[in-house]
Structure formats: structure tokens, C-alpha cells
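The chain below stands alone and is given as C-alpha cells, in the form predicted alone.
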Amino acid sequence: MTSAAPTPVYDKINDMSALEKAKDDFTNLGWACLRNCISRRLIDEARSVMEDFLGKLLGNKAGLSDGFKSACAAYRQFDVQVHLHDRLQATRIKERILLEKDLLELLIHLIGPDLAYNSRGSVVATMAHVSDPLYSKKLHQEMWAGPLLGEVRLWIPLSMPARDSGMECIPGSHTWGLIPNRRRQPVELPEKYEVVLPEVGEGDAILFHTLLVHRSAKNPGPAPRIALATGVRNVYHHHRTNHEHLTPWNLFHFSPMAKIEKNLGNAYLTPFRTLGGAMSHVKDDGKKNIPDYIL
């Protein structure tokens, strides 16, 4: 039976106590929502993206929902994702959402300062109709999939008609430890559980952790629902699985140690290496930058 999340939303993390009751849902439910963590925007401009794929995908100019189902009927739906998540990456959207102050806050209050995103990936998408088990997931943990148990999980809904989620969570799952699995599926769970469905929409964010026990929440609707999914690691925490040069991270946050570190290169091997130099290629020659982002 699924209920509504307990948990409370946080419009802004502005204050120290609301960023120590986000901290403390994610340390004891194993999530926490924040609401319009992301800008209109920023959304906006990430739908756009993702339409002008579908357009140019399909040869006709339609809408993200209806183009998003077109695209489906005639290529394999996981490829369609794939190529949608791309595109935000390489927009640098994607990079843009993880620095959002209050997202990238709790980030870093959840994992420290030294943060790369996941590079490999796909969008998520749920539809009425599609009950394959690739797309429509139950019951299960990330961890099983190869996210290491230092890493926070994302999801950001990007394309919602309500304020429904589409994420269905098990509160406290994350202290169970490694669930055995077969065929994507838990082999053995407690006896009494209780699913709760956390309430987001665009422009907020879930964050949770990797032994988290969730699943899709079923999509009665005509729309699909088109989410971002990703997992945020500290570069310096070194949490091994066998899995994790399979994956491949992009930095987007240094502390200013790290920036230090950065701009010495190797400081062992390199004595004097900055010194008297330009510490970065950019210089003041009249030249333009070149955009953060080429469409």
C-alpha cells in the first residue's frame, strides 16, 4: 500500500534549520525533497533541448510529450533516453541543474565540497502503457546496478503534469544493508514495509542514497513522465566497488584545496611550476569566450 510521504519539503534551504531537517531525512528516511530547487528556466531551456532532439529525430517539430511517444513507437525507448540525456550533458544543462545553490548546498553538506556527476546515463521515463520492468523498475536499490555506497542518487523531474513524483520509496531501507536480488527483484524483504510516494514536481529534486529500496510509481496518465537521473560522488571518498571503472565521472565542484591541487599538477614532481606563470590559459587578449553551451 502506498501512502503520502511523511517527509517534510523545503521551499529554500536558506536557514541552518532547514538544512539540518533535510539532512536529517536523508540520514533516517534515506531521501529528502527539495521544492523549487531549480529554476523555471533552467527547466525550460532543458525541455527545449530535449524537443529539438525529438524534432530532428522524427523530421517534424512536436511537442516533448508527444515527440517523446513518437520516438518511442518507432526506436528502442532506452536508446531514445540515452540520446535525450546526451543532449543535456552536452548543454551542459545537466551541470548547470547539480549547481543550483540550494541543490548543490545540500550536496555538500550531505558529501563535501569535491563533487563529479555520473557521465553515463539516460533520461527516465514512465508511460501508462509500458509495464517492461526496464522502464517501469519495482522494488529494487541502486547499489545493485553498481553506484558506489558513497554516492547520492538524483532525481529530478523534468517533464511532470502533477506534483506526483513518479518515485516510490520504502522510509528507513537505506539501514537495511545489501538486499539479495535475483532478476532485478529483492529475494527477501521484511515482512511489514510501508511504500510512501514523495510529492515533487519540476523544479524540485529527491535525493537518496544508494541502499534505498524504491520503484516506479505507475503513470495513469496520457503524458509520459520524463525525470533526470543521476548519482553526485566526492572524488576524494574512495568507496570500491568492481564496478567503478565502468563508470565514468565528470568534476564540477572543487573545494579550494582542491583548486590548489588543480592548478599545481603534479606538486611532487613539478617544483616551481607556477611560479611567475599564468596559473590558466585565459588571458586578457580581446578574445571572446566561448559560450558555456553551443546548441
Ligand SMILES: O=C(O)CCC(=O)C(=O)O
The other form holds:
Amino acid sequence: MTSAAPTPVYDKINDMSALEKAKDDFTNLGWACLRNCISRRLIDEARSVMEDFLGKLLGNKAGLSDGFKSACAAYRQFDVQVHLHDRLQATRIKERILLEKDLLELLIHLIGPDLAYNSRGSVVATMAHVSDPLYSKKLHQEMWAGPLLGEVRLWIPLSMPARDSGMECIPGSHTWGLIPNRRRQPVELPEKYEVVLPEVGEGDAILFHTLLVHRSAKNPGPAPRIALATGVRNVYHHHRTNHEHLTPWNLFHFSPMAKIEKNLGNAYLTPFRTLGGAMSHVKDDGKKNIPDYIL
Ligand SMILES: O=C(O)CCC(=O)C(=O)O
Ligand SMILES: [Fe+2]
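For comparison with the form predicted alone, provide the form predicted in complex with the ligand.
Now the full complex is given, and it begins with the chain already shown.
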């Protein structure tokens, strides 16, 4: 009789400690870097969807880096970044990235299982010749732009020419509270602080607190650095600001309690709504799932 080799115990311990370390880092530093949490296949899909869009925009296929540079020479960089984001969202790549096992598990540990992401956004890119602070960002806290205290920010590199071209962070700055600011820059910081540059590669993800002070790292190389940035919140947490109504959200993960709630419809006004009927439109009728995306 043959049996599968048992999973070595130390693997489990390593898995556990990666999650525990990420939780500790998030708490103490204000960010956590999850290594290899997004599959190469998904990163490649993201890159080819972006490449296809740029090819259509430019009328010729130039590859991701050259395509991005050419597109930004002809069109506003911000608009290019928004369109690339929208393609990643329409093809469900953004959602599938957020549902990657380790990433989802950390999110659930941080803010619970009922999750939604910002449905408006852009990819963020730096290029050596672009010093505009809209793209090469100076020290800032995400909260200045509207995100709430209970929101987790995600920064996910999709095209990473160098491991040190990511984001620089001030460890512990998320515990300082709101930093006085003017024109998207701090007007006051402690006399002494340290800036750290987490090295990241494609497949990694940085999760950070909305009060973490951070900025773009330099990207001196010839290729643009492109990342997906978005916010994730728990839909049951109500941290209202006077900015809340300006941010649309897409639900992407439900707890069992929320699934029941959703199926009930309006439980107060529709007695027996699901009695005798299916809880889901998915039936055993031989029909197929539509593939994750069709270009
Ligand atoms: O990608 C960058 O250069 C900065 C990103 C950033 O500030 C963010 O994602 O919040
Ligand atoms: Fe930021």
C-alpha cells in the first residue's frame, strides 16, 4: 500500500510564523510584506492584459515597459494608469489577486472576512524622468486622500525592474496619528525618524495602515515600475468620514453569516423568501462556469 508523504511539521510551523510575523509587522511597523503570495500565472495574466491594452491604444504591440512609456508620452500618465487599472478590474484579475490564499488569510486576520475593495483606482507607476509628485510621491499618509482608519491599503508590484524601486516607509509612523499637512506634504515630522525601503518583487504584496507615512522609492532604471494600489475594508465596519460617499466599493469575500444574510434578501419584509427554492442560481444542470476572463 502506498500513501502520500506526510507534510513535514516544520512546513506548517513556517507557514504559521509567516502569518504571525506579518501580523506583528503590521501592528508594530505599520506594514507587512507578504512574500510570494500571488502566483506567477496571475502576475503574467495581469501583465499581458496591460500589454494588450497598451498595444491597442498605441496601434502596435511594444511590450509592457516600452508600451507604458510610449503611452505616457502621448497621453496623460494618470489616464493611462486608470485605464490599466480598469482593465485589471474588468478581467477580474484584481479580485483574483485579492483572493489569493495567503493574502486573503492575512486580510481576514486584520479586518475580518466580509471584504470589499475600492472599485475606482489606478495602477501606480514611477519612471526615472518623471519627478511630478503626483507620480513620484513624497512622504504622505493615505488618510489625507480619504481612506478610513479601518481600511487596509495594498500595494502589489506588477512590473518591478529592481527590488528597491518600490515604496519607502517610516516604521511606527502609523501610531503617530494624523500628521499636519499642506499641499500633499507633511508640515511637521518628529526630529528623528528612520526611512526603510522594503525590497519587493513580483508576486509579493505590501499591506499597510492608512496612517503609515510612506513615499515612492527612486526608480533610476530605464523601465517603469508599475504596481496595483487599492484599499480593502470590512463592509460591516462603519468608520464614516465626510468623504465616504465618494468611494465606491466592490464586495469580494463573504463570511457564512453574510452569505445567509444576502440569501435572505430583506429578512424583515419577505417571509419564506427562499422556502422551496434554491439558495443559489448554481444548479447541477450541466452548465459551465464562464472562464475567469475572456479578452
Ligand atoms: O507606488 C508609489 O510610488 C507610491 C504608492 C503609494 O503611495 C500608495 O500606494 O499609497
Ligand atoms: Fe500612498
